[in-house]
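Only one chain is shown below, in structure tokens, and it's the form predicted on its own.
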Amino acid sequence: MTYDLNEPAADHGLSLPGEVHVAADVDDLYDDLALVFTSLALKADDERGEFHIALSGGTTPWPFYHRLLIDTRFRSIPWERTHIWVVDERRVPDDDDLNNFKSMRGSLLEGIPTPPSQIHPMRVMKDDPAGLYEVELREAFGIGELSGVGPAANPGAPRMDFVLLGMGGDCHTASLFPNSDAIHVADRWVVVNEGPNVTPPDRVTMTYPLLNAARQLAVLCVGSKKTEALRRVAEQMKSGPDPVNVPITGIQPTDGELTWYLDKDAAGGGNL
């Protein structure tokens, strides 16, 4: 079964990048998320016999995992050959409760059969968690070495098939925060990111070569504290994208899909 839900962006008055998704309340986002997610992961299994997925923490996705967990609709979801990686952590230990995969073990993890070793947390108590996790991706996808500067340079880039980003209402996405270090790097595919520009604490993030290289991407903001943020990304394309200053513009996937699923309030009535 097949689900299409996007819809070009016109409809709804809204000029972001990507396609965009307006549902009209936010158990109706979460559904049609769920949909999509589903149907994704039927198609990368079939097609390539396991599914590979990038999941961002905070609390707007909990009712989203919580749904795929609990809900018959969601029951062939593939989860014994889905490799879960997680888009950004801060540098606390495990047991804290801003760490993004401990809310994801509450909300998602602990419920489905996925085998621990397709699980994939960041080390972020190591001493170099980043290149930890480039390990773990390369032995996962089955690539060698980097090489080289840029996604032009790395072919064989990882391509996750479904990355979930927030975005934060300074248009931050992941642990990208504007005019951080981490927005400038083209030839890692993870990064620690830190210094006066990062909320502390500290963070390992997936960097624009890596999310860009994914097949998609999907942007989740719900309610209206959202709106102003949204705007401020609408107005920024008109002139192009500008990572630097709103780190949101700077996911370009460069073959695969954006879309952006928001409720009506976060959308401000479908005026942005």
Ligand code: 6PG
Second form
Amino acid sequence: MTYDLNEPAADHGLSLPGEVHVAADVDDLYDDLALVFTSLALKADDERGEFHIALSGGTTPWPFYHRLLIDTRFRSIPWERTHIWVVDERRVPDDDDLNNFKSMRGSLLEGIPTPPSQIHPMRVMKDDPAGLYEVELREAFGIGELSGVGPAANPGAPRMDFVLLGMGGDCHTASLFPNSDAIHVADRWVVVNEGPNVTPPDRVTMTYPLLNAARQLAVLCVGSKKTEALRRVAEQMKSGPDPVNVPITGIQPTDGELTWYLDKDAAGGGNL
Ligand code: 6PG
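Switch from the form predicted on its own to the form predicted in complex with the ligand and give that structure.
Then the entire complex follows, led off by the chain already shown.
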């Protein structure tokens, strides 16, 4: 059962930025998101002949990734023309259990017909993983030589069709942690984020300029453990975004849409 999404946010108390989709249980939530994902994939394929997605790590998305893989209702997804990017990665070897791409490989990537050349892990153990990823983005999106300081100075930031984000208890998203250096980056698409305010290990992460260029951004939160952080976001938004202390409020799509996908528990029963 899905709550009536057309009712004003105030009616269900979810004063989050963007659209809010609350499903009564997790199973419905993954179904709802998978249906939206499939629709976006077909639209992107129809309009541009390719579908670029950026996926997050953490634990919440795995059942969703697996559902995309095994549920025949979603078999129309044009995986052959999909590019799969990673929102962020931990600076650990590929075979480390902390490695997000390793988990994505097991839950989705090994089962879909996406050509390896269109699957883009972050090469985090290389010397300049962020620079390498920016070059890969430039090549895949056909963006020429970059002018200005850093790729984000080039107005044509790559536009992902769909970005799946999670949110930690400290309201971080991607690897944009409160008071961490990457929060302040405005002239790069990808950076290394490290230091005392980054939950170890060191990270490589997409930045706000790249994330906010996306057409569709989905934040997936499941379970009552996310309620307090969601409440904090809703409270913060009453006085406006504060990316430094509440990083997910820095997700403000330039010319796209942000939608929160919550189950009833995460949404505090619908009264954040
Ligand atoms: C990561 C993710 C991170 C994640 C949140 C939520 O690399 O860990 O990109 O931003 O989405 O920490 O994680 P859970 O889904 O495990 O709660």
